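There is one chain below, alone, in structure tokens, taken in the form predicted alone.
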Amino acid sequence: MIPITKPMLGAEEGDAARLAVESGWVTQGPKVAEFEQAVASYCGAEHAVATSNCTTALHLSLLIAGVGPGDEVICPSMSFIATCNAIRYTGATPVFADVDVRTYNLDPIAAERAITPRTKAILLVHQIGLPADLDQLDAVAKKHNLQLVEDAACAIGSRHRGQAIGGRGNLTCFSFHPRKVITTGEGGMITTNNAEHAHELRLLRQHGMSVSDTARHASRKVMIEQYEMPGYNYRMTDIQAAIGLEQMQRLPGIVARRQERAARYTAHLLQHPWLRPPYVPDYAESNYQSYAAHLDADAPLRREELMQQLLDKGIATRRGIMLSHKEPACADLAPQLLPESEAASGRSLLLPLYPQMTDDEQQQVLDAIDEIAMLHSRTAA
């Protein structure tokens, strides 16, 4: 079976946990303040906050751009829910706008079209690693004087004409889940330009208090904290963040190595009758969290077909981005037309990728593709 994904572990991070647990610092530590400092010198950001997950990281990053209970928050319904749990978590209420069919990314003019009185914020998603229209988006969000919050849970790695994701210096959130690039197991991290933001979100991530455990470990007089506000606890803990700065030395390599699969996976597709590769605008450079093909709407099965007879010789895929706004949990949120992401997510589906790959797997899914074409050229001839 070759499967989706495969995080890329090694002895390094083995022993790095090890150390970690022998220092005897198993919460939030000095390897949290380490991590922290390479993910924003990698991002080209001034400051980075680690937190638990990335989910935890956008609840925080929206506090911190002031939207709370009666505001809304625009962002795209094909998402994974955790972007519209997050808005929902604030008290405020999700807005959903539609995507560019072509990059699964929010829609500048559908978003600026979503605006009312009481819009607080736009949670932009560079989804798969795919960077948004932050250009754009940018200047709605500064024309109506709305907070830019960017869910980048995919997206390190990725770059924005040339900048690194996370470094432009909006409140820029990550995830290190193992489906992720890179993975802490569970973990998080916000970039931000913004001093007075840092310093409120490292209160906030820890109940409020004053004096962090290192500093408090390190001083040689005594220091009682206070509670300045409440908070919360969705700290990382230094075993995660000592994992992490060994998957930041693999960062490069690993996102050079996904794009080396990619270009072979796009090269292949773009011979194909019905099955096509991701589009990339000029303006963007993807990591390739994961690879997205997607199926003409004539295409002679549908993609749930093509993912079945794909599983039956061996090969693991998963749906195209799911549709928040189909989803149970949201049922009571006003219902709204949202055609190009239907559209793009229906005929969807993500094709193995991982930096571990052989170019003997990769050939058996690009076989694979192939058999079935022919088979359906076939059938239908």
Ligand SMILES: Cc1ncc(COP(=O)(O)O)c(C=O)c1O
Second form
Amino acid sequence: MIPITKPMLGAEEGDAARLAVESGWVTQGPKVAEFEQAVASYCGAEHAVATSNCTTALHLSLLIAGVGPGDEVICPSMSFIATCNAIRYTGATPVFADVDVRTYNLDPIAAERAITPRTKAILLVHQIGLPADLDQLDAVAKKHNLQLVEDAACAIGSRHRGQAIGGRGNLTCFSFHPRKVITTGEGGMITTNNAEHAHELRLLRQHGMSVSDTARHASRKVMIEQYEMPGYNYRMTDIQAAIGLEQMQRLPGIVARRQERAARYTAHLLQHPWLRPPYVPDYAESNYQSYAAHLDADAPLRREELMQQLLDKGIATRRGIMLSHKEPACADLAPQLLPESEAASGRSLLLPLYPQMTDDEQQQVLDAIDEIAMLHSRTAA
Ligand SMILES: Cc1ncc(COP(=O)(O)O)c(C=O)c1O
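Swap state to the form predicted together with the named molecule from the form predicted alone:
Then the entire complex follows, led off by the chain already shown.
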């Protein structure tokens, strides 16, 4: 069986977790601070603030951006539901704008069209690791005086015009869930170049507490903390951060390997009669958190049939990215016409991709795709 993905974890992560446990400091402490430094430096950001996951990172970022009850935030429907849920946590209303069918990323023209007097922010997504059109979306946000927040759950290691995602200065949120390029089990991170924002994020993720546990324990003087604001418990543990530090060492190699596997898929699919490789704009370098192929509208079989036939051959695939507006959880939101999102979501499928994937395993996937195409061209004839 060829799985859709596999996290790349080894003895180093196991040892790092054990050492964190043996140190006696298991919640947010020195390893979290080190992990934050490693991510900030990799992304070229001035600050990084770790959180319990990317959903909580998004929630805090939106709060810092000033989003609250009565506001609207524009985001794509075509995203994991966490994007939309994080907006709801603030009391604001998600407003879905359409994506570009080629990139699965927010279309800047559609985003601008969705602006109303209540719009406070745009929450863009770098979907499955492919950078969104940051120049255009930044321009829209600036023109209308809106905050731009980046959902980069899948995008650590991706680049926009050569700059690492997370280095542009916007509040940018990463996930370290095992389905992502690097993992800490669960985990999130916010990068920003704004020192005040970083300070407030650190307060908010820890109950609004004015003195961190690490500072209190290190102090030779009694320190009494204050609770500056109603905050949250969105902390990462030092065990997770210790694993994260090992994962950061692996990150460049993981990204290079994913890009190499993706290039092999693309070279093959360019010859395929009805399955298309992903489109990558000139400004973007993807980490290929997922490899999304796209069925032509006149493909001889439906996406679900193709998925089943591949599964029968021992190959796991996944449907393309979900549409939040189709879920019961979003039934209360104003309906939007999202034809590009529906076309993109309905005809895409994710192929297996992981850094440990061998040539033989990938060849099995390619052969299976070709066999199915051949069978269907014969049936059509
Ligand atoms: C685009 C997007 N945003 C947010 C999230 C939420 O990440 P987490 O599971 O770390 O909360 C995910 C996770 O799949 C995602 O894909």
